[in-house]
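Next up: just one chain, as structure tokens, the form predicted on its own.
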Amino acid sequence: MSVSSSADTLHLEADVLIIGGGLAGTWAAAAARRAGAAVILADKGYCGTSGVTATAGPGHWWIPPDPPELRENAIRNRQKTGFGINDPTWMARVLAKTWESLPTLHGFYDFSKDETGATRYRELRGPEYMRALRKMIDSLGVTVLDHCPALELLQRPDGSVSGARGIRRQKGGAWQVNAGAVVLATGGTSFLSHLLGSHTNTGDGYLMAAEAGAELSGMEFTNYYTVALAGSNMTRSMSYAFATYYDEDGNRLPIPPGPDIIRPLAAAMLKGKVFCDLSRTPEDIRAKVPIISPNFMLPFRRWGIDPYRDKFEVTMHGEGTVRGIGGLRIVSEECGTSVPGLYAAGDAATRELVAGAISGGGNVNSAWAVSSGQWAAEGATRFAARQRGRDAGRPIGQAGLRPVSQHAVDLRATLSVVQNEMLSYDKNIFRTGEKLKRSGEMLDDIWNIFQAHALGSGADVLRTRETAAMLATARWSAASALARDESRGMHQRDDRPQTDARLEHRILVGGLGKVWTSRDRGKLLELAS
């Protein structure tokens, strides 16, 4: 790796550049570093505390290799709930994959031991995951950019990616990393619902990638929400699975526990107000809450409420593609995008490789993480090594960066359109082809303004971006949505409430001034069946 600096912008070369320093950044920065690439990690936060993970207790989709048929019977059951979107080939991969990672964490992670003094590798508390993680990458002499957000890719002429532009929030200036090969592991966007851990998730790797030119899939998989106290970000739901649900006259809400509460819930949240308490919650769990989500009861003591005892007003923050399952298309075993020195991993890309048309929720997730991580990585390291030099290749980032000509935009405006029309439960939960058609003319009307005029600088830079990218990743969400004419797993359209067997296939889309959608023909699908 080389240093030098010019102005105030600080220069970089590495074989691979890292975007984002979660679980999957963390997970791919180790796997390239272990291949013997020279490696940087660009993080908006403090890599080792930010991101979705850090708050969060992760288990992890953890099944032993033996006997065979465990793993075979739970891919089969994936496969069930999982409307024929997912591949059987990925799930073994990822199962296969996390089984052998995890165990890698001895030396950074006290894992905990269960009842038989077996150690328990398949839950993991975030806070300490992630530390450990920073940990793992720091003794492998990975060099982290700490607050440092990238805002635009860099691109050869071939067309392939070969570095990455941002700003450094603490020491001022900007920085560049020209690189063989980038990994984007910068998760998904909640679109800022106030969902725990995820103000950091704005979308930014999604249209860093489109303006590459990669497209994305399973965008219409946006619409998964998460129950918690109203006027706190507090979304941890396993303790809602033993939830009682009332209506404002402390009428019992007829809310069947389980994943799907969220139209009945919703439904009844657009009448009034909703209560609930965890009176069912068994001791037993009540006494391992504290251990496996500490964070939890925390507003419940802050506010003198006990939830086992007492009603509680809850509302519902969308998740957006957190646990929604779109993200940047794959088309290649090493998580490659289509477009070439550019790779994906974790929420950054789709998972509906693996979790299908349903929220791939925490263990799955946790295990794509994992596993996407290092394969990017792996993938970035080989095309890396490929690549002659280090050219410095053209900044490609166009909107809130190169207007046509600037002219004052109201980005908090602009971000309340986006809510509105990506959070809204009558727009989002219940969906329509109607409401679908009027959301994307609505984001396009506002995009042509905000690409052609909106022009970040200064402090600014960064949430301008950040605005263009959900923005984007929005209008991709409502033109997926419209194009899957049916309801499949989360996507589910009140004007079409059938499963149409002719759209078991994922849905691509991408674009820019213009957004397209079109069927995805390809090679893994086949390869799968």
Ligand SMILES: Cc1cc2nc3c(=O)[nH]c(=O)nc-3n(C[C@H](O)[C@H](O)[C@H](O)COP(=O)(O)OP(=O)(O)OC[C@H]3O[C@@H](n4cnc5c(N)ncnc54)[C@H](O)[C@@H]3O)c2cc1C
Second form
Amino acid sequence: MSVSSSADTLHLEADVLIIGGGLAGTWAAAAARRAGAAVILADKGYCGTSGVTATAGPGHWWIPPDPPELRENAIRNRQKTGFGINDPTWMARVLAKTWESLPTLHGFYDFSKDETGATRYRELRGPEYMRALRKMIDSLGVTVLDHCPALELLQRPDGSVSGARGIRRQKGGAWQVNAGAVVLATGGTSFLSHLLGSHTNTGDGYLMAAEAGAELSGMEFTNYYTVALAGSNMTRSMSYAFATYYDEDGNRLPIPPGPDIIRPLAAAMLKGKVFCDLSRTPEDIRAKVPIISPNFMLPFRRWGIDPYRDKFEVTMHGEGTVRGIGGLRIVSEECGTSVPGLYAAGDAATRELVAGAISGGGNVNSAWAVSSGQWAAEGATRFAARQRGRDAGRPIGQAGLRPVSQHAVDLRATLSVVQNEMLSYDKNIFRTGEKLKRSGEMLDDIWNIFQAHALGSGADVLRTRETAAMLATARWSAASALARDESRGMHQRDDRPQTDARLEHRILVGGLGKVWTSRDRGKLLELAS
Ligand SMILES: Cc1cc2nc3c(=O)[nH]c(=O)nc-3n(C[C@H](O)[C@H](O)[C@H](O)COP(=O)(O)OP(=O)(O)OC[C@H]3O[C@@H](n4cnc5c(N)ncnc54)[C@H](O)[C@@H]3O)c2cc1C
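Please could you give me the other form, the form predicted together with this ligand, since above is the form predicted on its own?
Below: every chain and molecule of the assembly, starting with the one above.
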């Protein structure tokens, strides 16, 4: 790695640049170092405390290899709930990679034991997990740029990606890394819905990749919501599996426990306040919650509520592409995107390959982040080894960085339109073609103004790019949901309540000036060659 400084820009070189230092990015950084690459990792916040895992207690998809029927059954079950969009080969790869990876954390993470004395690998405590991953990459010699958000990618004349540029939030000035290849691990976005831990996840990776020409997939599956104590962002959901719900008059709502509570809860919340009773939560779960999610009780304690005795008001926070499943399209076994030299991992990538048409939260997403991070890093390391030199490419950021002409653009108002289109229960849960078409048109109009005139400068440059990224993501989501002219998995259309066998395929989306959608006809692994 080499370093130089010009004016207020820190110039660095590396074989592999990893953008995002959450679960996927840290696993990626470790894998690239182990494969022999010089690695730089840049995170918007502090790597070790930022990203959604840092506040969570993630469970992984964790199934022993023996007897083989265990994994075969798990894959078969997941296929049944994936509605024809996921792929058993990828599921098997993720199960195997996760199984071999988590034990490598010994020495960095203090694993607990279960009642039989076996090491508990499946569920880890998020804050300590992320601290352990930071320790691991520090010990491997990864150069970490904390508080250094990337704003745009660099591209070589042949179209391949050769690094990125960003800002140094604490030290001031800019940074530029010229790299052989780049891994995007910038997470998903919940459109700043107050989902726990997701405030730095604003879809930046999707926008940067699209500017390089990358495609996305599965963006119609952005309508997962999680219950939380009203007025809080505490979206740890384990105890809510045992919840009963009441309306304002104390009438019990007919909402059965299980994964399908989003629609009936949203319908009730559109009519009035909804209250929750967790008194049926079994003792062993009550004991487990503070171990896995030490922060779960905090807002209750602060407001003097005993969640297992008192009824309390609840809300739902939209998860966008965090526990939704869309993201950058993956075209190779090593998690390459459709742009050479650009790899995607974790929530920045689509998780359809494993999760299918339902949320990957609960175990699949974490296992995917662990596995895809390492595959992406190995692919990036191989790509970097084929590049001669580390010459700077051209910076290619557009919206918010290089307007046609500058006029004041109201960032807060823009975000509020995006949130209204992407988070409102009425529009995003009770979808119809008509509503989606209107959303798409409104978002297109705002995009046209934004990309032509918005210019972020000084401290505002990050907020401007983040707003552009969420606006672009909202457009891709609305267009994909309109293109999926049926109901499938999480994506429910009130005007198309049936699943249509002709649409049993992934939907690709892309474009900035004009958004396009198309059917994914490719056989995934063939595209790699
Ligand atoms: C409350 C909660 C609980 C969850 N529990 C589970 C679970 O039990 N099981 C499960 O499978 N999944 C779970 N998930 C989902 C799982 O946590 C995620 O899938 C996983 O953390 C994704 O890892 P990631 O690295 O892709 O994203 P993140 O961990 O979110 O990391 C993204 C990182 O990118 C950085 N970043 C963003 N933009 C930029 C930029 N422009 N420049 C530089 N850095 C940037 C961010 O600061 C962040 O550090 C949960 C999610 C939430 C919200």
